[in-house]
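Shown here is one chain on its own, the form predicted on its own, set out as C-alpha coordinates.
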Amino acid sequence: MTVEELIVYGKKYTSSTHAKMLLANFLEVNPLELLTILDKVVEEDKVNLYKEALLALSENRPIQYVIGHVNFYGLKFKVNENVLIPRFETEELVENIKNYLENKNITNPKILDLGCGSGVIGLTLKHFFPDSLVTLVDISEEALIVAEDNAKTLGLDANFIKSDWFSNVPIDKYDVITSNPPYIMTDEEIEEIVKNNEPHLALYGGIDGLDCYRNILKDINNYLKDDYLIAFEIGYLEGSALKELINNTIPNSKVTIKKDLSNKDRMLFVEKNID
(Lines of atoms letter the chains of each structure in order from A and count residues from 1; the text may use other names and numbers.)
(Lines give C-alpha, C1' and ligand atoms only; values in the text may rest on other atoms or scores of the structure.)
Protein backbone atom coordinates (compact mmCIF):
# COMPACT_ATOMS: atom_id res chain seq x y z
CA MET A 1 0.00 0.00 0.00
CA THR A 2 1.12 3.55 -0.68
CA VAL A 3 1.33 6.37 1.84
CA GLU A 4 -1.78 7.95 0.34
CA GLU A 5 -3.72 4.70 0.54
CA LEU A 6 -2.69 4.22 4.17
CA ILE A 7 -3.80 7.71 5.12
CA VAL A 8 -7.21 7.07 3.55
CA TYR A 9 -7.36 3.69 5.29
CA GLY A 10 -6.44 5.26 8.62
CA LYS A 11 -9.26 7.79 8.46
CA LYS A 12 -11.72 4.92 8.78
CA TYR A 13 -10.43 4.38 12.33
CA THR A 14 -9.36 7.78 13.60
CA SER A 15 -8.96 11.41 12.68
CA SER A 16 -6.87 12.47 9.72
CA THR A 17 -4.39 14.13 12.09
CA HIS A 18 -3.89 10.99 14.17
CA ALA A 19 -3.66 8.78 11.10
CA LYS A 20 -0.88 10.96 9.73
CA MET A 21 0.90 11.09 13.10
CA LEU A 22 0.89 7.31 13.36
CA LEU A 23 2.07 6.74 9.83
CA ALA A 24 4.77 9.38 10.10
CA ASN A 25 5.98 7.73 13.29
CA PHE A 26 6.42 4.34 11.62
CA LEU A 27 8.06 5.90 8.56
CA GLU A 28 10.28 8.08 10.78
CA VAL A 29 9.37 11.31 9.02
CA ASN A 30 7.64 14.53 9.96
CA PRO A 31 3.86 14.31 9.32
CA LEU A 32 4.16 17.25 6.91
CA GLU A 33 6.62 15.24 4.82
CA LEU A 34 3.95 12.65 4.05
CA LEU A 35 2.53 14.96 1.40
CA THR A 36 5.80 14.73 -0.52
CA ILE A 37 5.85 10.91 -0.56
CA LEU A 38 2.21 10.02 -1.22
CA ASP A 39 3.19 7.54 -3.94
CA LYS A 40 5.78 5.75 -1.81
CA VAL A 41 5.03 2.05 -1.28
CA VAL A 42 5.31 1.14 2.39
CA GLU A 43 6.92 -2.10 3.55
CA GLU A 44 4.49 -4.80 4.67
CA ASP A 45 5.83 -4.98 8.23
CA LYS A 46 5.26 -1.25 8.71
CA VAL A 47 1.80 -1.52 7.18
CA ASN A 48 0.94 -4.21 9.72
CA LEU A 49 2.27 -2.12 12.62
CA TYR A 50 0.26 0.84 11.39
CA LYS A 51 -2.93 -1.20 11.20
CA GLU A 52 -2.37 -2.60 14.71
CA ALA A 53 -1.88 0.93 16.02
CA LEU A 54 -5.05 2.12 14.33
CA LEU A 55 -6.96 -0.69 16.00
CA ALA A 56 -5.58 0.38 19.38
CA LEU A 57 -6.69 3.94 18.74
CA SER A 58 -10.15 2.74 17.77
CA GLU A 59 -10.29 1.04 21.19
CA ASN A 60 -9.76 4.46 22.82
CA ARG A 61 -6.11 4.12 23.76
CA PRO A 62 -4.24 7.45 23.89
CA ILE A 63 -2.15 8.08 20.80
CA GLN A 64 0.87 8.87 23.00
CA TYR A 65 0.83 5.34 24.42
CA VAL A 66 0.26 3.84 20.99
CA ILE A 67 3.22 5.71 19.52
CA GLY A 68 5.23 5.20 22.69
CA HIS A 69 6.69 8.66 23.08
CA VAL A 70 5.87 12.36 23.36
CA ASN A 71 7.63 15.59 22.55
CA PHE A 72 8.16 17.62 25.71
CA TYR A 73 9.93 20.97 25.54
CA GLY A 74 11.65 19.82 22.35
CA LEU A 75 12.86 16.54 23.84
CA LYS A 76 11.59 13.06 22.99
CA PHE A 77 10.36 11.12 26.02
CA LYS A 78 9.24 7.51 26.17
CA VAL A 79 5.82 7.01 27.76
CA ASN A 80 3.68 3.97 28.47
CA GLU A 81 0.76 2.94 30.68
CA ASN A 82 2.97 3.15 33.79
CA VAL A 83 3.34 6.94 33.59
CA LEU A 84 1.15 9.95 32.99
CA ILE A 85 1.10 11.53 29.56
CA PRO A 86 2.85 14.91 29.97
CA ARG A 87 0.62 17.93 29.37
CA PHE A 88 1.50 21.33 27.98
CA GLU A 89 0.80 22.82 31.42
CA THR A 90 3.79 20.91 32.77
CA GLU A 91 5.97 22.54 30.12
CA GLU A 92 4.82 25.86 31.54
CA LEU A 93 5.91 24.72 35.00
CA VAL A 94 9.36 23.86 33.65
CA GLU A 95 9.55 27.22 31.88
CA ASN A 96 8.92 29.03 35.17
CA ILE A 97 11.55 27.00 37.02
CA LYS A 98 14.05 27.63 34.22
CA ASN A 99 13.38 31.38 34.37
CA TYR A 100 13.82 31.40 38.15
CA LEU A 101 17.22 29.70 37.97
CA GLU A 102 18.40 31.93 35.14
CA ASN A 103 17.28 35.08 36.96
CA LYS A 104 19.11 33.92 40.09
CA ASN A 105 22.14 33.01 37.96
CA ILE A 106 22.19 29.51 39.44
CA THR A 107 23.97 27.33 36.90
CA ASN A 108 24.54 24.24 39.06
CA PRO A 109 21.33 23.84 41.07
CA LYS A 110 20.40 20.82 43.15
CA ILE A 111 16.95 19.76 41.97
CA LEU A 112 14.56 17.22 43.46
CA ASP A 113 11.66 15.98 41.31
CA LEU A 114 9.09 14.19 43.49
CA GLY A 115 6.69 11.79 41.78
CA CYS A 116 8.77 12.06 38.64
CA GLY A 117 6.82 9.67 36.41
CA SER A 118 8.53 9.61 33.02
CA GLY A 119 11.03 12.18 34.27
CA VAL A 120 9.99 15.06 32.04
CA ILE A 121 10.41 17.80 34.65
CA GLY A 122 13.71 16.81 36.22
CA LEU A 123 15.35 15.58 33.03
CA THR A 124 14.32 18.62 31.01
CA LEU A 125 15.87 20.84 33.68
CA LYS A 126 19.01 18.69 33.58
CA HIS A 127 19.12 19.22 29.82
CA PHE A 128 19.06 23.00 30.23
CA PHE A 129 21.36 23.05 33.26
CA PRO A 130 24.00 20.38 32.51
CA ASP A 131 25.92 21.11 35.72
CA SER A 132 22.86 20.57 37.91
CA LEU A 133 22.48 17.65 40.30
CA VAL A 134 19.05 16.15 39.67
CA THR A 135 17.33 13.51 41.79
CA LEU A 136 14.13 11.87 40.57
CA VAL A 137 11.81 10.12 43.00
CA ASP A 138 8.79 7.91 42.46
CA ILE A 139 7.01 5.20 44.43
CA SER A 140 6.40 3.21 41.24
CA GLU A 141 9.22 0.91 40.15
CA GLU A 142 7.68 0.77 36.68
CA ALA A 143 7.67 4.56 36.39
CA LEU A 144 11.31 4.76 37.47
CA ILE A 145 12.24 2.27 34.75
CA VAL A 146 10.67 4.61 32.18
CA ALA A 147 12.44 7.64 33.66
CA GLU A 148 15.80 5.82 33.68
CA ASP A 149 15.28 4.79 30.06
CA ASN A 150 14.60 8.41 29.15
CA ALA A 151 17.71 9.62 30.97
CA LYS A 152 19.82 7.06 29.10
CA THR A 153 18.30 7.88 25.72
CA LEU A 154 18.76 11.62 26.26
CA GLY A 155 22.28 11.18 27.59
CA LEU A 156 21.49 12.80 30.93
CA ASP A 157 22.89 11.86 34.33
CA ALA A 158 20.46 11.77 37.25
CA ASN A 159 19.94 10.01 40.56
CA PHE A 160 16.87 7.79 40.94
CA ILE A 161 15.22 6.84 44.22
CA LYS A 162 12.21 4.62 44.81
CA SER A 163 10.35 6.35 47.60
CA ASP A 164 6.93 7.34 48.90
CA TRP A 165 7.67 11.06 48.72
CA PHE A 166 10.51 11.77 51.19
CA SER A 167 10.42 8.44 53.06
CA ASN A 168 13.58 7.02 51.40
CA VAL A 169 15.21 10.30 50.36
CA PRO A 170 18.36 11.09 52.39
CA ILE A 171 18.19 14.52 53.98
CA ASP A 172 19.95 17.05 51.79
CA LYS A 173 19.41 20.67 50.80
CA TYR A 174 17.95 21.58 47.41
CA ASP A 175 17.68 24.79 45.42
CA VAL A 176 14.52 23.51 43.71
CA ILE A 177 11.95 20.96 44.81
CA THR A 178 9.33 20.33 42.18
CA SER A 179 6.38 18.00 41.80
CA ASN A 180 3.40 17.32 39.60
CA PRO A 181 1.69 15.01 42.11
CA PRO A 182 -1.70 13.30 41.89
CA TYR A 183 -4.22 16.09 42.49
CA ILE A 184 -7.52 14.97 41.01
CA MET A 185 -10.28 14.86 43.63
CA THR A 186 -11.76 11.43 44.31
CA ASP A 187 -15.19 12.32 42.91
CA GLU A 188 -13.95 14.68 40.18
CA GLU A 189 -15.15 13.97 36.65
CA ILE A 190 -12.31 13.41 34.17
CA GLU A 191 -12.13 12.34 30.55
CA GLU A 192 -12.86 8.66 30.00
CA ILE A 193 -9.70 8.20 27.93
CA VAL A 194 -7.65 9.44 30.90
CA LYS A 195 -9.60 7.50 33.52
CA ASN A 196 -9.43 4.25 31.57
CA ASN A 197 -5.78 4.38 30.52
CA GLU A 198 -3.51 6.47 32.73
CA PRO A 199 -2.29 5.12 36.11
CA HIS A 200 -4.69 6.00 38.92
CA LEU A 201 -1.75 6.08 41.33
CA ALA A 202 -0.57 9.19 39.47
CA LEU A 203 -4.00 10.79 39.11
CA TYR A 204 -5.99 10.85 42.34
CA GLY A 205 -5.09 12.94 45.37
CA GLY A 206 -7.86 12.20 47.84
CA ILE A 207 -11.20 13.80 48.61
CA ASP A 208 -9.94 17.37 48.21
CA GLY A 209 -7.02 16.55 45.91
CA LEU A 210 -4.45 17.72 48.47
CA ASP A 211 -3.34 14.48 50.15
CA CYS A 212 -0.04 14.26 48.27
CA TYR A 213 0.80 17.91 48.94
CA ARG A 214 0.23 17.28 52.65
CA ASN A 215 2.63 14.33 52.55
CA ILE A 216 5.24 16.42 50.77
CA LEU A 217 4.89 19.51 52.95
CA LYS A 218 5.15 17.73 56.30
CA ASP A 219 8.83 16.91 55.59
CA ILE A 220 9.88 19.52 53.06
CA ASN A 221 11.51 21.99 55.46
CA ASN A 222 14.31 19.46 56.06
CA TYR A 223 15.27 19.56 52.39
CA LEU A 224 15.27 23.27 51.55
CA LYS A 225 18.29 25.50 51.14
CA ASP A 226 18.08 28.92 52.75
CA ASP A 227 17.13 30.34 49.36
CA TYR A 228 14.79 27.97 47.54
CA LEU A 229 12.00 27.43 45.06
CA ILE A 230 9.17 24.94 45.47
CA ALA A 231 7.27 24.45 42.21
CA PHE A 232 4.00 22.54 42.14
CA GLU A 233 1.55 21.80 39.39
CA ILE A 234 -1.93 22.03 40.92
CA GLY A 235 -5.57 21.39 40.20
CA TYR A 236 -7.31 24.53 39.01
CA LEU A 237 -9.64 24.61 42.03
CA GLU A 238 -6.99 23.93 44.66
CA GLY A 239 -4.81 27.04 44.74
CA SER A 240 -6.34 28.85 47.70
CA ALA A 241 -6.54 25.79 49.94
CA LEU A 242 -2.98 24.74 49.10
CA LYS A 243 -1.70 28.28 49.71
CA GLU A 244 -3.24 28.20 53.19
CA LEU A 245 -1.67 24.81 53.85
CA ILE A 246 1.75 26.11 52.82
CA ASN A 247 1.43 29.22 54.97
CA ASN A 248 0.83 26.92 57.94
CA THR A 249 3.76 24.58 57.24
CA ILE A 250 6.57 26.68 55.71
CA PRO A 251 7.39 29.73 57.82
CA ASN A 252 8.48 32.98 56.21
CA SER A 253 7.48 31.91 52.72
CA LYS A 254 6.05 33.74 49.72
CA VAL A 255 3.41 31.87 47.72
CA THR A 256 2.58 32.74 44.12
CA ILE A 257 -0.19 31.09 42.10
CA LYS A 258 0.08 31.35 38.32
CA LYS A 259 -2.43 30.62 35.62
CA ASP A 260 -1.81 28.50 32.54
CA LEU A 261 -2.52 29.62 28.99
CA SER A 262 -6.16 28.56 29.49
CA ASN A 263 -6.39 31.14 32.30
CA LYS A 264 -6.78 28.49 35.00
CA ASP A 265 -4.80 28.30 38.23
CA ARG A 266 -2.29 25.58 37.42
CA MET A 267 1.06 26.35 39.06
CA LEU A 268 2.06 27.30 42.58
CA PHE A 269 5.50 28.56 43.55
CA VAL A 270 6.95 29.01 47.01
CA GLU A 271 10.04 31.13 47.73
CA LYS A 272 11.64 32.56 50.82
CA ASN A 273 9.92 35.79 51.80
CA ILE A 274 12.58 38.50 51.70
CA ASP A 275 10.27 41.44 52.49
Second form
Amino acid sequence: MTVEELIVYGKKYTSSTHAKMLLANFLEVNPLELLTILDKVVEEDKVNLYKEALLALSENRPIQYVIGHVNFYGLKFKVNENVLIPRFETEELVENIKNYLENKNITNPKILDLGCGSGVIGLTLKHFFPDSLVTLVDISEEALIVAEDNAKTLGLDANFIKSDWFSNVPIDKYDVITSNPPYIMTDEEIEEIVKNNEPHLALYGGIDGLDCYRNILKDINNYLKDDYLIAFEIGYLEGSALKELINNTIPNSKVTIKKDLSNKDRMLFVEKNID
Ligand code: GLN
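Could you drop in the structure for the form predicted in complex with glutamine (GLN)? We only have the form predicted on its own so far.
Next comes the full complex, and the chain you just saw is listed first.
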Protein backbone atom coordinates (compact mmCIF):
# COMPACT_ATOMS: atom_id res chain seq x y z
CA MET A 1 0.00 0.00 0.00
CA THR A 2 1.08 3.58 -0.58
CA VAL A 3 1.39 6.33 2.02
CA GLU A 4 -1.77 7.93 0.66
CA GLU A 5 -3.74 4.68 0.84
CA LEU A 6 -2.52 4.08 4.37
CA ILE A 7 -3.63 7.51 5.51
CA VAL A 8 -7.10 6.90 4.04
CA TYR A 9 -7.15 3.45 5.68
CA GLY A 10 -6.10 4.93 9.03
CA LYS A 11 -8.96 7.43 9.05
CA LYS A 12 -11.40 4.52 9.47
CA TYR A 13 -9.83 3.89 12.89
CA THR A 14 -8.79 7.24 14.22
CA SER A 15 -8.47 10.95 13.46
CA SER A 16 -6.50 12.03 10.43
CA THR A 17 -3.92 13.68 12.72
CA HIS A 18 -3.31 10.53 14.73
CA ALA A 19 -3.20 8.35 11.60
CA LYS A 20 -0.50 10.62 10.15
CA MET A 21 1.40 10.71 13.43
CA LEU A 22 1.47 6.91 13.59
CA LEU A 23 2.46 6.42 9.99
CA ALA A 24 5.15 9.08 10.20
CA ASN A 25 6.48 7.35 13.30
CA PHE A 26 6.88 4.00 11.55
CA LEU A 27 8.38 5.63 8.46
CA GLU A 28 10.69 7.70 10.67
CA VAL A 29 9.73 10.99 9.06
CA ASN A 30 8.07 14.16 10.28
CA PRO A 31 4.23 14.01 9.82
CA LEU A 32 4.42 17.05 7.51
CA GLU A 33 6.79 15.19 5.20
CA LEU A 34 4.15 12.55 4.43
CA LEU A 35 2.63 14.91 1.86
CA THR A 36 5.82 14.77 -0.14
CA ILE A 37 5.86 10.96 -0.32
CA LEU A 38 2.18 10.12 -0.90
CA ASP A 39 2.99 7.67 -3.74
CA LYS A 40 5.71 5.81 -1.86
CA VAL A 41 4.98 2.11 -1.42
CA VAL A 42 5.41 1.13 2.24
CA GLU A 43 7.13 -2.14 3.22
CA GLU A 44 4.87 -4.95 4.42
CA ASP A 45 6.32 -5.10 7.96
CA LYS A 46 5.74 -1.39 8.51
CA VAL A 47 2.20 -1.66 7.17
CA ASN A 48 1.53 -4.41 9.69
CA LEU A 49 2.94 -2.40 12.59
CA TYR A 50 0.82 0.56 11.50
CA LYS A 51 -2.33 -1.55 11.34
CA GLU A 52 -1.69 -3.01 14.79
CA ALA A 53 -1.15 0.45 16.19
CA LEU A 54 -4.41 1.68 14.62
CA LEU A 55 -6.27 -1.12 16.35
CA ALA A 56 -4.73 -0.13 19.68
CA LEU A 57 -5.82 3.48 19.14
CA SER A 58 -9.33 2.39 18.21
CA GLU A 59 -9.41 0.60 21.59
CA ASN A 60 -8.76 3.97 23.25
CA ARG A 61 -5.14 3.47 24.16
CA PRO A 62 -3.18 6.73 24.39
CA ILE A 63 -1.13 7.43 21.28
CA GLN A 64 1.98 8.09 23.39
CA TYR A 65 1.95 4.50 24.72
CA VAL A 66 1.18 3.12 21.27
CA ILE A 67 4.10 4.98 19.69
CA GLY A 68 6.22 4.28 22.79
CA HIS A 69 7.89 7.64 23.14
CA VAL A 70 7.18 11.35 23.60
CA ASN A 71 8.94 14.59 23.02
CA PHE A 72 9.59 16.46 26.27
CA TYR A 73 11.36 19.80 26.17
CA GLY A 74 12.97 18.80 22.85
CA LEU A 75 14.22 15.43 24.11
CA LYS A 76 12.88 12.01 23.15
CA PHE A 77 11.73 9.90 26.12
CA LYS A 78 10.51 6.33 26.04
CA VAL A 79 7.18 5.80 27.84
CA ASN A 80 5.04 2.77 28.63
CA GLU A 81 2.12 1.82 30.86
CA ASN A 82 4.35 1.86 33.94
CA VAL A 83 4.88 5.61 33.81
CA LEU A 84 2.71 8.69 33.47
CA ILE A 85 2.57 10.34 30.06
CA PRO A 86 4.46 13.62 30.49
CA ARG A 87 2.27 16.74 30.32
CA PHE A 88 3.02 20.23 29.02
CA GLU A 89 2.59 21.50 32.58
CA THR A 90 5.60 19.46 33.63
CA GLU A 91 7.68 21.14 30.93
CA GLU A 92 6.70 24.41 32.57
CA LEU A 93 7.91 23.10 35.93
CA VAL A 94 11.29 22.24 34.38
CA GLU A 95 11.46 25.65 32.72
CA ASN A 96 10.98 27.37 36.09
CA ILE A 97 13.70 25.28 37.75
CA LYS A 98 16.04 26.00 34.85
CA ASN A 99 15.38 29.75 35.17
CA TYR A 100 16.01 29.65 38.92
CA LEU A 101 19.39 27.94 38.47
CA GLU A 102 20.40 30.26 35.63
CA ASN A 103 19.43 33.37 37.58
CA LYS A 104 21.43 32.18 40.56
CA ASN A 105 24.31 31.15 38.33
CA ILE A 106 24.40 27.66 39.76
CA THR A 107 25.98 25.42 37.13
CA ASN A 108 26.62 22.29 39.20
CA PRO A 109 23.51 21.85 41.36
CA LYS A 110 22.62 18.75 43.29
CA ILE A 111 19.12 17.84 42.20
CA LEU A 112 16.70 15.29 43.60
CA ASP A 113 13.66 14.20 41.57
CA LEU A 114 11.20 12.32 43.78
CA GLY A 115 8.74 10.03 42.00
CA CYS A 116 10.62 10.36 38.74
CA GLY A 117 8.48 8.09 36.52
CA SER A 118 10.06 8.11 33.06
CA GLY A 119 12.64 10.58 34.35
CA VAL A 120 11.57 13.60 32.33
CA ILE A 121 12.18 16.22 35.04
CA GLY A 122 15.52 15.05 36.40
CA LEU A 123 16.99 13.96 33.10
CA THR A 124 15.99 17.11 31.24
CA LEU A 125 17.69 19.15 33.96
CA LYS A 126 20.79 16.95 33.68
CA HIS A 127 20.77 17.63 29.93
CA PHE A 128 20.74 21.39 30.46
CA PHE A 129 23.14 21.33 33.41
CA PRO A 130 25.75 18.71 32.47
CA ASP A 131 27.77 19.42 35.62
CA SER A 132 24.83 18.78 37.91
CA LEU A 133 24.48 15.72 40.13
CA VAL A 134 21.01 14.34 39.58
CA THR A 135 19.34 11.63 41.66
CA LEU A 136 16.08 10.11 40.51
CA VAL A 137 13.86 8.24 42.93
CA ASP A 138 10.80 6.09 42.41
CA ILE A 139 9.01 3.40 44.37
CA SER A 140 8.22 1.51 41.17
CA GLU A 141 10.90 -0.82 39.86
CA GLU A 142 9.18 -0.78 36.46
CA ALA A 143 9.27 3.01 36.31
CA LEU A 144 12.97 3.04 37.25
CA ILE A 145 13.69 0.65 34.38
CA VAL A 146 12.12 3.17 31.98
CA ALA A 147 13.99 6.11 33.55
CA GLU A 148 17.35 4.29 33.42
CA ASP A 149 16.70 3.33 29.83
CA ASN A 150 16.00 6.98 29.00
CA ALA A 151 19.20 8.11 30.72
CA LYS A 152 21.18 5.62 28.66
CA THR A 153 19.59 6.56 25.33
CA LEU A 154 20.05 10.25 26.02
CA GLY A 155 23.64 9.71 27.16
CA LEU A 156 23.00 11.22 30.60
CA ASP A 157 24.65 10.19 33.85
CA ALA A 158 22.38 10.07 36.90
CA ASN A 159 21.81 8.13 40.13
CA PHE A 160 18.72 6.00 40.57
CA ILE A 161 17.25 4.90 43.89
CA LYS A 162 14.25 2.66 44.51
CA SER A 163 12.57 4.31 47.44
CA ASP A 164 9.25 5.23 48.98
CA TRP A 165 9.89 9.00 48.97
CA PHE A 166 12.89 9.64 51.27
CA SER A 167 12.92 6.24 53.00
CA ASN A 168 15.98 4.88 51.11
CA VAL A 169 17.58 8.18 50.14
CA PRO A 170 20.89 8.68 51.99
CA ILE A 171 21.06 11.97 53.85
CA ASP A 172 22.62 14.60 51.61
CA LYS A 173 22.02 18.28 50.93
CA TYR A 174 20.37 19.33 47.68
CA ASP A 175 20.06 22.65 45.85
CA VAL A 176 16.84 21.54 44.19
CA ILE A 177 14.27 19.00 45.29
CA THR A 178 11.53 18.53 42.75
CA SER A 179 8.54 16.28 42.44
CA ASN A 180 5.47 15.72 40.33
CA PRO A 181 3.87 13.31 42.77
CA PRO A 182 0.48 11.63 42.44
CA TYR A 183 -1.95 14.44 43.33
CA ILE A 184 -5.38 13.53 41.93
CA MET A 185 -7.98 13.46 44.73
CA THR A 186 -9.69 10.12 45.35
CA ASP A 187 -13.09 11.38 44.17
CA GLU A 188 -11.84 13.69 41.43
CA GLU A 189 -13.23 13.20 37.92
CA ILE A 190 -10.50 12.64 35.39
CA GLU A 191 -10.55 11.81 31.70
CA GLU A 192 -11.49 8.19 30.92
CA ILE A 193 -8.43 7.67 28.74
CA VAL A 194 -6.19 8.72 31.65
CA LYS A 195 -8.07 6.68 34.24
CA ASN A 196 -8.15 3.55 32.09
CA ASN A 197 -4.55 3.57 30.93
CA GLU A 198 -2.14 5.47 33.15
CA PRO A 199 -0.75 3.97 36.38
CA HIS A 200 -2.99 4.81 39.33
CA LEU A 201 0.06 4.62 41.57
CA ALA A 202 1.31 7.73 39.78
CA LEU A 203 -2.02 9.57 39.74
CA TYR A 204 -3.89 9.33 43.03
CA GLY A 205 -2.80 11.23 46.11
CA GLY A 206 -5.50 10.41 48.68
CA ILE A 207 -8.73 12.15 49.72
CA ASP A 208 -7.37 15.68 49.47
CA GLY A 209 -4.63 14.84 46.95
CA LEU A 210 -1.92 15.87 49.42
CA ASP A 211 -0.81 12.53 50.90
CA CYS A 212 2.45 12.38 48.95
CA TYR A 213 3.40 15.98 49.76
CA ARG A 214 2.86 15.19 53.46
CA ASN A 215 5.17 12.24 53.12
CA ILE A 216 7.81 14.29 51.35
CA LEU A 217 7.55 17.24 53.73
CA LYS A 218 8.00 15.20 56.89
CA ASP A 219 11.63 14.46 55.95
CA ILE A 220 12.58 17.25 53.57
CA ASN A 221 14.35 19.51 56.10
CA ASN A 222 17.18 16.96 56.37
CA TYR A 223 17.91 17.18 52.65
CA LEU A 224 18.01 20.91 51.90
CA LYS A 225 21.06 23.09 51.44
CA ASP A 226 20.96 26.49 53.10
CA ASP A 227 19.87 28.02 49.83
CA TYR A 228 17.38 25.77 48.12
CA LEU A 229 14.49 25.46 45.75
CA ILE A 230 11.63 23.02 46.20
CA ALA A 231 9.62 22.72 42.98
CA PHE A 232 6.34 20.80 43.08
CA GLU A 233 3.76 20.18 40.41
CA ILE A 234 0.35 20.43 42.13
CA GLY A 235 -3.33 19.80 41.52
CA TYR A 236 -5.10 23.00 40.48
CA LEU A 237 -7.22 23.12 43.65
CA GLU A 238 -4.45 22.27 46.09
CA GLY A 239 -2.26 25.39 46.21
CA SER A 240 -3.53 27.07 49.36
CA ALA A 241 -3.79 23.87 51.45
CA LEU A 242 -0.28 22.85 50.45
CA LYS A 243 1.03 26.34 51.16
CA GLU A 244 -0.32 26.09 54.68
CA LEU A 245 1.27 22.69 55.13
CA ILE A 246 4.61 24.10 54.06
CA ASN A 247 4.33 27.12 56.32
CA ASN A 248 3.94 24.68 59.19
CA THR A 249 6.81 22.37 58.22
CA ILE A 250 9.56 24.46 56.66
CA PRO A 251 10.37 27.39 58.90
CA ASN A 252 11.43 30.68 57.33
CA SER A 253 10.43 29.78 53.79
CA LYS A 254 8.88 31.72 50.94
CA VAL A 255 6.12 29.95 49.00
CA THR A 256 5.10 30.95 45.48
CA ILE A 257 2.22 29.39 43.55
CA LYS A 258 2.32 29.65 39.76
CA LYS A 259 -0.31 29.02 37.11
CA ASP A 260 0.16 26.86 34.03
CA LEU A 261 -0.57 27.97 30.47
CA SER A 262 -4.23 27.00 30.99
CA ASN A 263 -4.32 29.55 33.80
CA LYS A 264 -4.70 26.98 36.56
CA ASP A 265 -2.58 26.82 39.72
CA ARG A 266 -0.09 24.09 38.79
CA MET A 267 3.27 24.71 40.43
CA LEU A 268 4.40 25.53 43.92
CA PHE A 269 7.90 26.73 44.70
CA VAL A 270 9.54 27.07 48.09
CA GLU A 271 12.71 29.06 48.70
CA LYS A 272 14.51 30.32 51.74
CA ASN A 273 12.90 33.54 52.93
CA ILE A 274 15.37 36.40 52.64
CA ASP A 275 13.02 39.21 53.73
N1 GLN B 1 -1.46 16.08 35.55
C2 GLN B 1 -1.91 14.72 35.59
C3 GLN B 1 -3.35 14.65 35.13
O4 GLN B 1 -3.94 15.63 34.88
C5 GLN B 1 -1.76 14.17 36.99
C6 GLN B 1 -0.35 14.08 37.36
C7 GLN B 1 -0.15 13.74 38.77
O8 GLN B 1 -1.01 13.27 39.53
N9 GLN B 1 1.02 14.01 39.17
O10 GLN B 1 -3.90 13.60 34.97
